[in-house]
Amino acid sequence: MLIDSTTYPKSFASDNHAGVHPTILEAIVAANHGDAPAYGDDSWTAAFEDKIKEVFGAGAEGFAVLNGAGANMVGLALMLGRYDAIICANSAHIATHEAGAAERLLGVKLMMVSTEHGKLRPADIEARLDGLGNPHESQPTVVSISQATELGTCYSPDEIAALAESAHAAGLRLHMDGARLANAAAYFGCGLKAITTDAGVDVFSFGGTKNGALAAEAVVVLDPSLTDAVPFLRRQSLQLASKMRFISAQLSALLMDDLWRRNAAHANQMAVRLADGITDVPGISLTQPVQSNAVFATLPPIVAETLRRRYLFHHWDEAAGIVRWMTAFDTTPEHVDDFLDDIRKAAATA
């Protein structure tokens, strides 16, 4: 069955469900005149990496790629070798829903840690680190985190300094999966460089498209010994587009005058509002922080059923009752309202 705007009204499983923000579909439009020159030898990807080098810091090179889990993948492959390791949470998107790309597409091992509220903490990282030099081990080289996690955390920037160092002490690199990167500094109340280059990450992708772009993401490497390879590993990852300005374009419009943070903060407002309104609702309540724009609930198995008649929504475990709503820079508190008002109703004939 197909399901869009006519068949459900705003959807609370996804910010990927949002459209395209106005700005950034102007900055499409603004860059198809003419012909440029292909695969990002073009002045919005030059402009791009300008911006980035900007935001970052000098040292910053970017490289605008097609979607998070490529962008993961090329970020990854730079730091790793054929019989190493990466520590992750179990929650990591690389370990739950990239469909094994990096067991696939790396050839390394996933060493998964189990956590609270999504987040590694240093003695998740020297715990793993007894198989060092064992040539009957993989070898952890990559530490890797999601900002925000899966389950709608954020790592703080002295969290993240901690976790470098820890990593860097034993040899190993840190790399971030930034897909909501902008909704963590916006909860935070910081740049996205005090979250990135000023914490002591190696490498991290820039999420744009769960925060208004279309379809834009990109690796940003702030170890200079590993850009060179960017170029190579990005083109045999697929990850290298042929219309890049299309891309980049994106990727400035979302990076000029903090776009980014208009989006990801209204975002997260919503969550918020959603999150304290269901408060006083029996039956349900809240099983993680709300910090991103995620919301994680435990509901009734009625309630949820009467809900999914009108509204899309992830069951995150089923087996425990609990779900995830996601709210979006397009989510108004109308959306919000609508929504709290079907709850409740539900919840009271459950």
Contents of the next structure:
4 protein chains.
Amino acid sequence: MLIDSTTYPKSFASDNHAGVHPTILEAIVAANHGDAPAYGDDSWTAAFEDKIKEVFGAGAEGFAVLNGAGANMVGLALMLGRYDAIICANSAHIATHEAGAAERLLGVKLMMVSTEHGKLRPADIEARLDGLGNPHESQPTVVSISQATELGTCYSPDEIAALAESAHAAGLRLHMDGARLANAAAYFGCGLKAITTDAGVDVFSFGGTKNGALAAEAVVVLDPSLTDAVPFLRRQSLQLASKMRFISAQLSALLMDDLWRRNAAHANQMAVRLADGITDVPGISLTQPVQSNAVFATLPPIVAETLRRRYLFHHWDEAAGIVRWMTAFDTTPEHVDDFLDDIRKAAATA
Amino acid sequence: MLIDSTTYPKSFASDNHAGVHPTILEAIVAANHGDAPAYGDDSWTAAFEDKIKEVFGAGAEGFAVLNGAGANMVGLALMLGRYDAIICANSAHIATHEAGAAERLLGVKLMMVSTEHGKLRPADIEARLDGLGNPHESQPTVVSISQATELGTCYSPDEIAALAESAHAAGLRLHMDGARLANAAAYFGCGLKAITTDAGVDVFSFGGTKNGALAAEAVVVLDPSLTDAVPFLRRQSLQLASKMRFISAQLSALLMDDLWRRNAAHANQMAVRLADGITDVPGISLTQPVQSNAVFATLPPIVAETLRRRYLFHHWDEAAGIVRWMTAFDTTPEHVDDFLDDIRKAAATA
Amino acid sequence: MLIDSTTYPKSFASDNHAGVHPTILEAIVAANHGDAPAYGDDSWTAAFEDKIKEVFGAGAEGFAVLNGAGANMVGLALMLGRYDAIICANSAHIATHEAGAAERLLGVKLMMVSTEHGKLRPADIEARLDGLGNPHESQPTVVSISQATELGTCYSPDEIAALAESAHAAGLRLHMDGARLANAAAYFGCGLKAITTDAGVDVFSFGGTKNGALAAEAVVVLDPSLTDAVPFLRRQSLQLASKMRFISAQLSALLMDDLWRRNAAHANQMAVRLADGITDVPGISLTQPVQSNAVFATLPPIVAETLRRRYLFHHWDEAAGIVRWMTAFDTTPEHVDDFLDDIRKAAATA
Amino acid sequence: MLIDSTTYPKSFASDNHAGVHPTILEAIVAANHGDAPAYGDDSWTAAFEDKIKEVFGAGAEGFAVLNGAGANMVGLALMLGRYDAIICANSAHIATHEAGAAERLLGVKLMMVSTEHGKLRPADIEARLDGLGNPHESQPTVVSISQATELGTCYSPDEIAALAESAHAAGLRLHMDGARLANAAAYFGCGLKAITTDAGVDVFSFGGTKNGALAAEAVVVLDPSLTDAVPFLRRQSLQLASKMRFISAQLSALLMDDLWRRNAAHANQMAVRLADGITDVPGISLTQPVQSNAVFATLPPIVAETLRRRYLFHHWDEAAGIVRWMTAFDTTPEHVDDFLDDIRKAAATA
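Next, report the structure of the form predicted in complex with another copy of the chain; the form predicted on its own has already been given.
Complete assembly follows, chain above in first position.
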């Protein structure tokens, strides 16, 4: 073994702390087979592209990229001109945790909306259209939502359709940051197409990395007028893998035999198990409904401090005493139950 | 096996057509070991960072990124203000094949220089300093060279030191696009440090992907005043892997036991074997000295056409009848000899 | 006469609707005197630069530019790197009415703060520093305030000093959009230096156009480490006048014999006269304290509609029934009194 | 008089060294007449817009801006996407003297062409189309020419039409930097429409400042699909004057009664007078044909040095001993003859 790594404790900090699902790792190994054209002109990428059409509909065009922020920037860039704005929740990943990439790489204004549970409503769009046509103001042209949201909640197909309708009625397009799209589909028990193509989304990302891939995301374009620009923007945005077959192979493996759903549904179930386990713990309460693989809870600082000696997790709002706990495809019931035991002990001695 | 892939012919088109070296793939598999912190706070990344210091000197700070264009953009962004310019060869990858990322993401002018064999000389720097201090002109602040160059040639340690001296004397910094740095070190039989740290380079990239990695490059910073900015620029430039351990593990594997040198030296030898094999073929001649893993040759269009039915390779300058043939870590003497046989046959019947 | 212009009614819409003060127009005419070097190498510009030092202190360096948004962008660009953020009021001109120039030209995030009467407080700065050092977040490096604010209120010298102290303590710089700096100094009866240099501002703009110039603003830099970059950024930002003498002459005329104060104090007085005149009109009330040349008032929609048949002014918030009335150097007591008469009549019949 | 200015010697350095033509100054003074709407909603601007249609055709839409670089950036931004390139002469103002605004504000690559006498030919366009469709390369979408060129030469109507045809055939648009468009029309004795609208230009600038205005340029859009974006881009690009009437009035005055042609023709004649006067001076020779108001000549360094003690002018290429002399609307035959006398004396004693 090359690296004599430390063994880390089980992490409840992020689905990015999990490793690679064995099936996906096998797909990478299997793709290491002789020479193949670079930059996507290979058969693994062709298979991925076909799979995208099978899953999201014949009009869907999929483009593999390297990470989630990259998928967002490429997907958004397709729809944005020089003086445009994006309407999004003030908790949106593009607004808070992508180091200003939206402003710098896209050059656009983010019109950030205060939300309940991280979800935009049609009225939020309508309330931000006053400046349309006014040359002194940035022009909103895209509405961007996160599925699941940064607060772990999910938009139902009907909620997405209503947002799409409001956006389209005003001449705006609807973008979805689908870094955890699989978790949302698993929550609703619906197909991926039902909450994207069928709901009127124009461009979205489909996240692989948080759901068991090594590093693989897809930009999926449903508006055919936008497709031609993707290869150029993907290249310029530093998101084009040279040995693309290894990225495409990951995404195909995830989409095959509903591995995406099995992984996401399991992670979601572990979050519910965790949330259910703390309902009766004094001093601890949920701050968001648990609809994906995240649990947001308030707990006394001393409890948080005790737990962080043995577990990895993040404060979400330290001043308010809110923590975020996340589960992943590889979280086991035993992991959760051990954590719950420790939570109860810490709370009891607090 | 998930994908029933087409088997492609042996490629002489690009070192990106090669797969992953088995040792590096093993390192990826070995890193898939329980949970680990994301974004580089893991032990594999710490080991990679230590390895960079071991190889390039105690003052070197390494940052793993996702691809070569990304490594260039992050490394250059460190050194560039709002009205700056980069002096580079007109064949430089940043100038020709990164889809305008330098202009768009960095927002700077490229002062492109006509060169012999793709190599800048100190006089090229000095000739472009007239506008320093003139507010109507972009201000050159960085000289960027490619090692090996896009034409397969290499800068010697002395040549680099002379460029560094000229650049520094004028207040400019020296950047090196080291996508094929290993091939250059192998060509000179020197260490990696001799053609980077010891030669006065300020920031460079160290390429892994073209030398046997799946997707892994490093930005190495030798000027300590520039280090603090890297994490922010890497994140904003969409080059931060969430499951970083798998990127770091590739780079560590490449740097361990001189795997980088063995891979590069082998690829170089295969290029020499190919070049040597065509010296006596009528109608074919080399256009560049062979100093790394690329062979540039003129050949009659009909010969190129015949060969492209069985082999993958690119025209470099179709009008001039110049092709580029590249070798990789996995090119075998048999591959080369078979190719040479076919070249001779095609030339004979031309 | 070349243009047979329509005669417009007296405008209460904007101080930009006023013409040019006769003294300033005379200065333009006087500058039309033979040849002179372009781009600021002329004696009128030298005189302007001296005047800036006389007014703002020996360490102040003034640079003439073409408009207010230009002054803001040049001044802010001096202080902002690639992954930075500006803390500002959500009513700030740079955030609302410069067509996204901050995001596009500067490439930075605006951290917009809800305020009372448009004014930032030190606590607003401190509350936005949590992400400092986190590479996933834009890094606040500049606090920008407007003097007077977009809501017509003014920061006192002490309030500015407190903001400067908070900003500097955290390593941030303080920028002031001084499009109406003269109105603020007139309001406090203090010198221009007292609310800029002496209060700890690092870079500010000094507005001429809204106070009687044709088109002339200045960027004033108090931090000597920032001065060298201005000529380059001014040129690149399209804010360098070729026949600079005519811009410099305007600014010198405004700064000479306190013309700036006379103009601004008069405009302020007219705003007070207007505000005083409506205190007893039923259905109309002020929404902001009147501290410069703007009056914000709620009035019934039918009253607004009636008045707009005869006067130019803007709705500020149409849904809330708030209008903005502005006065200028050329507003006369008769203008105000006529307007008040019409306001009373419209209100009486509403 | 406010400023006790130094009296400068007659300048042969730039048409920007001239002052304002009396008729244009009168137009400014005449526009200072009561209140008027800001930002272009005034009657002076309406008159200017009508005049543009009268001069350039009913389909032409004119937008007044503040300076030449601004006119270029607004006009080019209309036509450029995120991964585009501009084909231009390597002497183009946008490439050499706008401080990198094209790269930074537009974010695009300049494909610079070596030219004879500063003029692009259709073959130059065709030679740069190889990368169209290749996602690794910036995509040329605009050809930009300067009229007159930076070397004082002019494109004939037929030459422009041929460039437009080549550009359009390849799907590119043709932009013209018309900072000295008037000088070109005067040279050919044709109307402004003949070398713009009728020749197939899509977007161009019409320069006022170098031809007698204080500060006034126009962006003229002939492709109706591009018009809607101008107000937003002009505002964002910091090129929108608030007291627009004073800019519009200048442009109207210049376009009225062919003042533009009288000014430009006079300047051109003075350049010819100067060029004719040096033909027999030993050691001095022209390096470019004189087709507008610029004279490029080689002269011995000692002669240049002697002359620069009494006259303002620029070295164009100091190493090559080339100077640029420019004339303006206010250059008199006496100015030229005095200068010629001094040139002859300096040459005689050299």
